[in-house]
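As a starting point, one isolated chain is supplied in structure tokens, in the form predicted on its own.
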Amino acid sequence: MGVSPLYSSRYEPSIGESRSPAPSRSWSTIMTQTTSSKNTFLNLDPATGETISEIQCASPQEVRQAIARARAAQPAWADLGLEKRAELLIQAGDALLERKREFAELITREMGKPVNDAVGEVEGWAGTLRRTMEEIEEALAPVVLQGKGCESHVLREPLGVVAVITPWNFPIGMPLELLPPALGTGNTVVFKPSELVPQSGQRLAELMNEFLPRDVLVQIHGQGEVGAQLVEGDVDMIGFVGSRATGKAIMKSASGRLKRLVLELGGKDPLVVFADADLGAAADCAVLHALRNTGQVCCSVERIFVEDSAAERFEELVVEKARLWKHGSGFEEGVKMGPMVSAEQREKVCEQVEEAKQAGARLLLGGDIPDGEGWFYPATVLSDLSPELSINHQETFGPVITLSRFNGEEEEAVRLANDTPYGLGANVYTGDLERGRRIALRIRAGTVGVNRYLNAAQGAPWAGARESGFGFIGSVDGHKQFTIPKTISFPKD
């Protein structure tokens, strides 16, 4: 089945990019599927390997008349003023919700999530559409200040077109991470979806441009290749969810005019557990969020560090819960982890815990490819990790549990969890919550959970520290970065 290379209000399509690590790569290679011919990919079903659709890539000149598109299409959907705009994002949100069986099982389909997770990622998303709204409101509030014989009006006026490139991991959030503070606060957008879910991010673009004026949301299908031509196209800022290796070069391709970005890339979290810690409520961490979306996940708990005196308990209470984890299709009742999303990802898991069992490290669970068809990776445990090891330093973006051992002391926990590139998030368990509160303080991280995974209220940015991101998603702040301020200043007798 071909699908169409743009899509636009009642036309059609797509486009994407990986947020698994590849930090030897050009970004234009990384996580691409197998090509059929030049301009042309495969649309693979990661449980089975068989052949969902074939995508028409957009050509060049189709990228840039998408972006056309969308710059003739901004002024008049600014002007429709930001209550207008809200009431039809509001009413995307809402059909989605309606369907969010139809999307869940698409999700499910191209890149393997148990369908019932992927429910709950459509529901949590779309349903948090309206209070997204409310916080743009709050962004977009005109602040007027007194000076000396001056009163200045700071408004906040749109960037115009805004790029919007998003990963496979979670087909529908990320896009409803980017999309709707870009469209609301007056932006239009070229939306490229990852190659890896380009129907689900082609769906999402079909249902919101039933509501959304002409080309106000223009939507493209492509690999890497297509997404730098997006990039280096005449928008005005990017807003990518990926691997650190792509946004270092979206970042070098964007310098040359200086054009607004927003990055959230990867992460390396730790989870570090004291010996006084509620060790049961940690291991229940350190397994639901090492292995949740069969690990797929930026802020995955990747690096565990267990204080030596309730290290062999920990390790136990992990293995015990981390059997119970089951993968299989996602479809299937009971199954908690589905495919990996494709071959490539799973063989860089593979070599990360080869690599790891050769050094010395024990192996707890897990560990090997099972037999039969699809992408499939069971939960795996490993203990006793060298510190210069791979895993312990490159996502790893699969159900793998690392576990190692600290002495206790707060400056080796802190050493430890900071011993990285990223700072996207990280987590403290302690029965001494002051411990805790100190030691969340000195991480160099975006987002700490202390007793608890780093979860946030809603009204919290997400953001990642050091090389996990540039700019920040979500929040009233979060949300400014889509805009400009001008500021007007009046005579004042």
Second form
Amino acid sequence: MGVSPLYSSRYEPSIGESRSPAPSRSWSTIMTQTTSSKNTFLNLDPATGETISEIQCASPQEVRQAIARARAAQPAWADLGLEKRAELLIQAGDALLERKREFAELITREMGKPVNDAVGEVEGWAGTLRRTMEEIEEALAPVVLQGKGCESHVLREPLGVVAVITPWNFPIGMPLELLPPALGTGNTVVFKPSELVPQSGQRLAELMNEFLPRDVLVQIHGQGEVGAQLVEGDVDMIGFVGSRATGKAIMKSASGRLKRLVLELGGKDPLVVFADADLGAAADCAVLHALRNTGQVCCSVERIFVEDSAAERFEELVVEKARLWKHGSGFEEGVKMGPMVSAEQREKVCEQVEEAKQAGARLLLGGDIPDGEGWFYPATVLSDLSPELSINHQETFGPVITLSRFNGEEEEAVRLANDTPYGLGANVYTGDLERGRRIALRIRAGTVGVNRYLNAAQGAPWAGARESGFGFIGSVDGHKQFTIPKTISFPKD
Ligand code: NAD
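Please could you give me the other form, the form predicted in complex with nicotinamide-adenine-dinucleotide, since above is the form predicted on its own?
In what comes next, the whole complex appears, and the chain from above leads the way.
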């Protein structure tokens, strides 16, 4: 079945169809004006500023109806059993893999990333569905305990209806972090994709609904206001990926009925480089993971601390490598960075860079908005940053590499790495692996890489420590959070 037209965009040109002229106002102005008058918002191409489509927001009544439909469908979906649910979800994943190019082009059109990276995104997440279902089987396996005069069976039950709310930076990947565990464990879902990538989210839901029973996955459109209505509605759990500020608002709203939460939020990840490290490898990691997706990744390298004696050489290496990161349309051959997702996002980056420049930071590369259409921002490298700058503390989410020096002491490395409220990821490069291990243990982050970027083996949890999250996703333990344990005991001689 398909998603009800009630929740669909009013106008959906296919990729390449002619577009309306570029709007001359900023993104935030457009959003305010359109939403206040027509309850719609514009879906804009970040490479040109042109309108892709105008999207109808779900009304409060439609949000309630969506939840009611998902609730009505939930018992039968749970009764279907894991084997059948997994089979349907895997079929949907396989179909997505077959149509990866089509989805990748939509991602590039809506949020700008190079189309090959978008293909990688679809492959990466859709390709792990089988493994996720195996993990869910493990998560749901009953446990039998023997007690004094009793035998207890610990079962895992679904929670009911899960609200899944996602950001724009991985338009297929982020929904696929939450939808498979939410659905695989027997819940039904109301899914609201980001307003910046509405068609990617809608098409994903439509594709999945070619395999799933009716109303198991209901998709709605809207901005933050619709997300807030969904969270306040009659849902049992909220699975959310997005900013720290929105995560906090969701937690507050969910407290009224103690709804279950999994929140994956922002980061300000450090990279610590000691002088005895392989500087070339550390510079490769710094540049790739500060610039990929135009820096718009939750676990981007956002703060780099280099031991004094290696700082000059490291700076040269980083600038040399970052220079190769050509920006342009994600459809153009050889482009490594697409535009930023919105004028608003670019403005935030500009403000942080300007503040740093005013405070005496050295600009080694980039730093200026290029001429022409689209929300492009060049690969930028800043050095000699004073500690109090907002670029050292607030998430930047842009293609900016910030280099600071430290005295080479472990204590200082740990202090600097922990000097934000965030705790998503961290990276350490050193010639002394034991020192790397000691530092990794003391950095307050969910995931740490030593002499490599932080990405871990499949099956590891993805957790945000401190204000980078609440609960976590991925792994057998992560999937369990979409369920509630129930213990039933029987007498035993
Ligand atoms: P955002 O918080 O602005 O929006 C995320 C989603 O929440 C959108 O769908 C939005 O419409 C919705 N929303 C906004 N206000 C809401 C409210 N009051 N109630 C309910 N829903 C609401 O974030 P964004 O700009 O879309 O995404 C970027 C952020 O996501 C960054 O901070 C990034 O670090 C984070 N992120 C984290 C991870 C992770 O795994 N930890 C992964 C990707 C992105």
